[in-house]
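For reference, the chain that follows is the form predicted on its own, supplied as structure tokens.
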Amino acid sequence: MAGDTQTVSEYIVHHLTNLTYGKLPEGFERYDGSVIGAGGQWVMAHGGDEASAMGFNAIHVDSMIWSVGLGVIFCWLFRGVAKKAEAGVPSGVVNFCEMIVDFVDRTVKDTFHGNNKLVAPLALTIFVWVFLMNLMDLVPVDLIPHTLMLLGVEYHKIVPSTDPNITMGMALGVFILMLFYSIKVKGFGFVKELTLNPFNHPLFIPINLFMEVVGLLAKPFSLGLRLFGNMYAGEMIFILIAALFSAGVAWMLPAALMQVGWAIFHVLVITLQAFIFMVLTIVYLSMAHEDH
């Protein structure tokens, strides 16, 4: 719940912000009143404006250890698995893992028209790992970022695909395999590709290189700032959902109530936003192995 000594809007900006660090500017007046001595000083953040002026070298703490963190634990699960499986039938979790593993590799059979060992893989990891970050999503905003906060620690974000730099870091890590596949596969023939279509004359190469290079920039971008847009809007519902339990007690059933629909509901979306990003995945990377 909000707390008693913030405003609702105060409450929503403090969930919203990461935990920050990095270098702030020499002669920068921090929240406290203090000024940074010269060369800058590498701190944690306190509030947006001193994460703003920590500029691109700053590191959101929390996204990244939340990130690696579920990325650890997928491995160390699925070598368990692993190890485990046997000729017998499959219990448990063995059992559930193993349906993953064979949806996933469905859908790559379905949709990849390539010959590479490496999209497998790369669509089981990105399918699991991208669940297990929106799966933060259902943890009670206040549970962690209060209980941290006794311990000092001011800002806290639980959900890495809230961060849009987690999701376009992972969105460049799948352009950087479609240009080097697109290269290695086709070789000049990518070239042609851009600067030859759609109008096959070399009047239009600008035309078509522009139209091209859009395009292919697009990707990414989209691939990213979809998983984090709606992720995102997820996870601002929950912190208004939250604000209504300090609006009185009569809130707080309704208020109740709400989480728990909206809950059940964002099941079904952050199951949605895994396997879009999986299946996206698969169909640029299957793009940049058709050799025409």
The other form holds:
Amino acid sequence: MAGDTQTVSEYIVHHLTNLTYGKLPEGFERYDGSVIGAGGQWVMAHGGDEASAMGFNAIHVDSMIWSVGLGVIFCWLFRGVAKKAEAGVPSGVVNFCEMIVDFVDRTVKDTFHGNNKLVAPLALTIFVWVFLMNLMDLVPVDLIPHTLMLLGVEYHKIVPSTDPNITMGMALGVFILMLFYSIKVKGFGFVKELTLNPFNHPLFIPINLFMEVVGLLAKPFSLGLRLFGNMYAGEMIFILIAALFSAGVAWMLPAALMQVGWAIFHVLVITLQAFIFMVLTIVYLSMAHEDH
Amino acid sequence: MNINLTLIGQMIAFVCFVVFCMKYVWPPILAAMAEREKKIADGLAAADRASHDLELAQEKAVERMKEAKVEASGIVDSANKRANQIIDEAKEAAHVEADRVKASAQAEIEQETNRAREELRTQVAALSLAGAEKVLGASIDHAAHAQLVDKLAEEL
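With the form predicted on its own in hand, show me what the form predicted together with the partner chain looks like.
Once more the chain from above appears, this time first in line as the rest of the complex follows.
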């Protein structure tokens, strides 16, 4: 797809730019030379410069559409199964979904020993949803973005989990739950845990607090950035291999084989990353429930 | 790579999906699975019970068979005994009958012999008388000579 009108680096940058809708600040000069008037203006960003000028007041439309869409697919699929599920012999999609539910249930029971009705459905949601978002990585990189470009949508990233907003959004959700249950279960013990660990002496409170807070904050960041990093790198390699197609006819076959090889390997990665996200969520929540 | 409102949007979506899953997805699926598990466990227990019953029944059947065999051999034995007994009885009866027949035959023979002897004696007496009459040419006084004749007949 690249080559005719784009350089390879333009092609890659184009693939890594989200479709952004946001508020441009006052006085910003747009790509066509027009200047934003007083009070700023909500527009669809044209290129990375405009998107970064929007700052926090922007939303990645493509990420949100795919993420919510896949979440809805998850809910629809499993709600259908929940309606159909009965004690009789399960078949087809019911069987498949029950297998996933059973797998998640067993993982939760192995790791989480508290009594909490939220953790297992949370783990199921995370596992399936993240898996579906990662699965978008296996759609050929140019298929949907290029089709949409022909339809007039300039930028499009279809893998929501290559957007740090998405992964960090989920990680922050988990983090809030961690804090909530830490305080709910341990009460004042949570404060003690933060201040009197690992050195149990009043003099060490600042050091303890610093270490524990860093440790606590590292959890959501590692959770979100691990998924983001893995998926981003995987997507990047797909894009780079796709860029090889522009290197001439001789590269067509090797590039195609590499695409297939990387896709087969990536099947493992997307499943593993979804599983890791789920397991770490369970482990963190389990730590929030347990007193030291 | 900007952090922006998408973060908040994703958090809201996350909460919505988790709540939906917790309310409408997880409980019915798990309930169905638990119910099926119970059903299967019941079924297996019933199968166990049935196989146990089968074992018992087989044991019972073997026992019955053994009993029946013993009974049958008992019946055969007693039948044999009875048959032997019948044969013995028959033999004995035959012996007795034979003896009886023999005895009666002997008695008859004896009787017959006696009678023949008697007849012969009478005839001999008559003949002797007749002969003597002829020889003497005169009649003999039966009464007077009866003693003589009888003596003669006895000597025969």
